[in-house]
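Just the one chain here, the form predicted alone, laid out as structure tokens.
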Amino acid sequence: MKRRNIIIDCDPGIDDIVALSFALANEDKLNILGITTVAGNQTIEKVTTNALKVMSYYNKDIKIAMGQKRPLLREKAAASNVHGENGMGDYQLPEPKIELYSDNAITFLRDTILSSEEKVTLVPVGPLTNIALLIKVFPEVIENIELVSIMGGSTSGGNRTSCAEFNIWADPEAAKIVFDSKLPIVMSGLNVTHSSGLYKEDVEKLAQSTGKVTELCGKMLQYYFKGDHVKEGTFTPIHDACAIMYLLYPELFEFKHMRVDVDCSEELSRGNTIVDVRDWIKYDETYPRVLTNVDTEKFREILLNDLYKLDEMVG
């Protein structure tokens, strides 16, 4: 299998860190060209520090570039109630030993994509601010983007509001730009990510581990069980890992090409992804590939196995 060039655009964030760990466990299949950060789960300063801390903790020398500190048109709204004040479920890591590669994620993305001999896959698992700015300011990159694997949106109901998933709600104008771009898109929405995760006993076992990766992930994920965003207190979604899992194991998912629009109005409907789910309407492959179902048990099994595998790789 040929290694896929990827750049992960994220806002670490508990599930972002699990997703990054999962990607690192598969560097034989994924060529991680860089990590870019965006304000979302916490402020840009906190999420960028978290990315630096985790990569330093794992002894990984991957370029990290800091992105936008606020949405295109709106004010920043963090999710500290979900991810804690530091964005890592209040888990404390040592100060990073590595330095920020760039304080301009947009030019980093442009330069990295244009200089790559092979096309690049973007994996945005936070608000889509960086990606929207990239394709608007530097449209020449579009020809060298193979795929955009997004964690965001939903075909039915939200988590930030009754209508909207957080990443899309946080910057709906950016999301609309990306979905309207005609780029090849895979959308991992809440309708699938809510069934993509780990059971409470899995998390407890991870937290009791002596491995760097598994202990970190387990103790962070325990924070989720303090809130009301887990299924009946027994299962936690790990939303962002879906966007990585699809690249590695697309056979775990069912999908349908559908039109996706984004509501940029105010009040309750803000950030709603309006997805045409009518069975009798047929959209061709130029429309987003919207994931509709996932094999929960295989997702769980692969994710756990790879987190333990990364323990051995980072020592």
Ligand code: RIB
The other form holds:
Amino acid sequence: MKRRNIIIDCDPGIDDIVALSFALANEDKLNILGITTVAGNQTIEKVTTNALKVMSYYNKDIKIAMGQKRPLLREKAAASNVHGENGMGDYQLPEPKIELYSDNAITFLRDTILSSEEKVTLVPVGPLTNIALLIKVFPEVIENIELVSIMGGSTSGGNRTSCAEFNIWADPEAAKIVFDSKLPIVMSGLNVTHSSGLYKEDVEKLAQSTGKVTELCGKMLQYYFKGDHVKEGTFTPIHDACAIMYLLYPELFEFKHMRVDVDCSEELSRGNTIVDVRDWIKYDETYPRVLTNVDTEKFREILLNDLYKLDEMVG
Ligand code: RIB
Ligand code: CA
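Taking the form predicted alone as the starting point, write out the structure of the form predicted together with the ligand.
What follows is the entire complex, opening with the chain shown before.
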């Protein structure tokens, strides 16, 4: 089966690292052309270092390019309360043995997309700053983009504020550019990612594992249970893994094409993704595929299986 070309744009970030691990476990189906970083969960320096550390720890030779250090217009606000001061739940990995491939994610994205014979799927799981700049500065890439599988937004309530999800809240103008672009988008919003994750006992078992990948992911995910990020202390969403899971197992999800507008005000509603959920309004396929439901148990089973599988792959 032909592998899907993907580039993951991320702000690692605990769930970003789990999503990267999940993608690496599926390299038989996903051809990871590169990883680009964007400021979000932590500063651009920290999230880029984290990406280098993890790929080095896994001995994976994947190109990493550093992206934007701040939103298009707004001030940068880190989410250190959720991901810790170092962005990895304060879990410490050795210094990376690999070098940054590029310090310009935008030109890396342009060059990689334009030079790919097959179309490329983008998987943004942080603020959309890099992606917005890419399509504005180099619109010629659009025709070689297969799909944009976004973790971001929500059809029902936020997490950074009561109505805005963090990735969109962090850079609303960038999100508006992307959602208004008519690119083929799949949106994994909080309305499904809050039911896409692992139970506390799964995390505890991972943390006690002797495998490189499972111990790293488990120990980082334990950090989530220190905050109010989890459901009644029993279940943690792994938001970013959803954007990868959809590419591999779309049958786990339900979706509807719906219009998505982004609130770019300065008010409490900043970063709200206003989704037209009226079921009598029919939006055609040029509108985003907004995920509306997920098979939580299958999601959990596949993710756990693949994290343990990557243990074997990285040795
Ligand atoms: O709201 C969840 C999103 O914000 C995830 O991408 C997480 O990594 C943080 O960036
Ligand atoms: Ca993220």
